[in-house]
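One chain comes next, on its own, written out as structure tokens in the form predicted on its own.
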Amino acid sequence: MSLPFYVAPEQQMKDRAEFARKGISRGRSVVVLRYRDGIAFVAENPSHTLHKVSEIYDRIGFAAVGRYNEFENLRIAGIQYADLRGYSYDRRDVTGRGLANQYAQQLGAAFSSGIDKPFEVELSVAELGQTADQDQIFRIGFDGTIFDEPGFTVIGGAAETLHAAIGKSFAADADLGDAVKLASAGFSDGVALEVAVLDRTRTQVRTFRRVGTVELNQLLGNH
């Protein structure tokens, strides 16, 4: 009878871990960044119906970068778990700390267990303040660690790099025109993006919202 292969737990983490870098490390590039009027979401995607940014509630956006039935399944957990708790408490009690916690047990959990693969995603949750400086970022890990970000983050294949030259001339006051530049400028040449905002000056409720081709050709200063 032969003896069960052993692997040490932290060469089987590391082995983890890697699984998950290079699965996410394909995946096109998302920068979450405040703007004078509110949070961007910046994407590249060249898809027009699978989308890397999306609304979860009223002042709260989701990005992902990775596998896209994994991050739309956490999506969908993330939209469920909101409208139940302002369901069953109070729409105040909704809030984008809450909802960041809630994906980084469900991705730690999936990271730690040994059992399942983990999940190949990088997640950020962004929620806007009724005032700038009560605006959000947080950018969640496959392993489930979870980091506050003050003005911007950015996750995918080449976060480190764009992160490090959005870092130079952020500006958490500058226009929406200004912030998308910045976000994009570190993209490849004529990739599609997608663009959506978490818009304060909104009179609804709701404040999230998709920047349509017209407009964004009118920010990045396109004819």
Contents of the next structure:
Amino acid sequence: MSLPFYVAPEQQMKDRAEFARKGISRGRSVVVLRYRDGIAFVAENPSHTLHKVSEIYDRIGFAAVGRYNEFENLRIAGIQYADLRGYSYDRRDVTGRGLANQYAQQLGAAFSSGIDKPFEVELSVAELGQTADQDQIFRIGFDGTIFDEPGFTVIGGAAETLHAAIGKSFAADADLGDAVKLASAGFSDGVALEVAVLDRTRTQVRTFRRVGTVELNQLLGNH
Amino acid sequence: MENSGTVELTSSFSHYAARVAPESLPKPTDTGAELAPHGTTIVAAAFTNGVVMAGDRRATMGNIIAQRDIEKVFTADEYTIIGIAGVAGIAIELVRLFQVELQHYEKVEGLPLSLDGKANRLGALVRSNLSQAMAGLAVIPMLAGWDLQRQQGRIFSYDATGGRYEETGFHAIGSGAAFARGSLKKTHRPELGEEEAIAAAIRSLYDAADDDSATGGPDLARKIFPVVMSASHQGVRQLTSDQVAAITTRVLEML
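Let me have the form predicted together with its partner chain next, following on from the form predicted on its own.
Expanding to the full complex; the earlier chain stays at the top.
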């Protein structure tokens, strides 16, 4: 039996990080930002059916970039986690923080394990608070690092450039149209947008709502 | 949450829960039938462009009235209503499970189940309670909803083995069902409007309460009226207590 070559842990982590980063940088970006009536998810997505943004629970939304099969699995795992928790305890006991922690654990475990391939995904979990100051947006990196973002976050290939551009004119009390315009300003031209919101003005328990093409065109002012 | 990169790709919440957290699901017990409160009569009636469901508010435990204002009719999702008769504790748990089941499927798959799919799932959930039903802890649901594909209201009834039967026009379940059905037989016509169908349903509950001690009639002193819901292309709406009170008063005046 041949012994495996020794690889220093620093080098191993570096290699794995580079591998994951390369996978993610090829993907298009998603912006998650607060606006006057809630939280908006704005994604560059040429497909109308393979979503990057999804509902997890009554007040929790999910956005992801990277390998579709990986984040689709994570999305379903998140729905299972949330539904089981809400069914076992109460609907109010399902929190965005709890879900973000679960994702961080899972991504972190895969990243540092010597056997699994690290996930080539970056996630964002957002929870709509009862009031605007209780809104929460989390970003979870491929290695399980977790960030609590104050007003908005960007995940995906061009995250840094977009983050800097949006940071200049971000306002948490902008209306939905302005928020979508700001978020998509840095996207490449001509790519279809996927937009969804956690809407505080909704009377239903489930606050997640997809913004359809007609409404989106109205918001963007092209008729 | 699973700790590996793969998730079992099931859209069914109850399958998932049975695998990872079986203790959270209703469990078979073989005693206690006489200790548990029973919910009683539920009626459903179709009208020209929708379907209504109404339930009385009484739960009994032997010859004792266990609760005067229990609710036995619920929204299952945006377009479906579920009413349930039998052992109240298990019934309410079954409703909760069914609600999560429908929502879970919708979130995972990105689109809701068809009305037939919902009706079949409910049959499977009832079947999983069969061993309890044999021990006297039976629950029997009734499902009514707006079928988005067919653009009509439909009613489904069940037996304790999970058998699913589509009903035409109207149906009733629970201890006072025979009397309620007899009443609806005389008052229900397929061309009724929504408000007339609601009145017929309330009238049938009144008739059931007249002859069945386990069914509660309208309680004017305490202002406790049946729970009434209606499903149409606009979705499910529950009538407010005041709206039901107004229709009940009219029905009583016509007697």
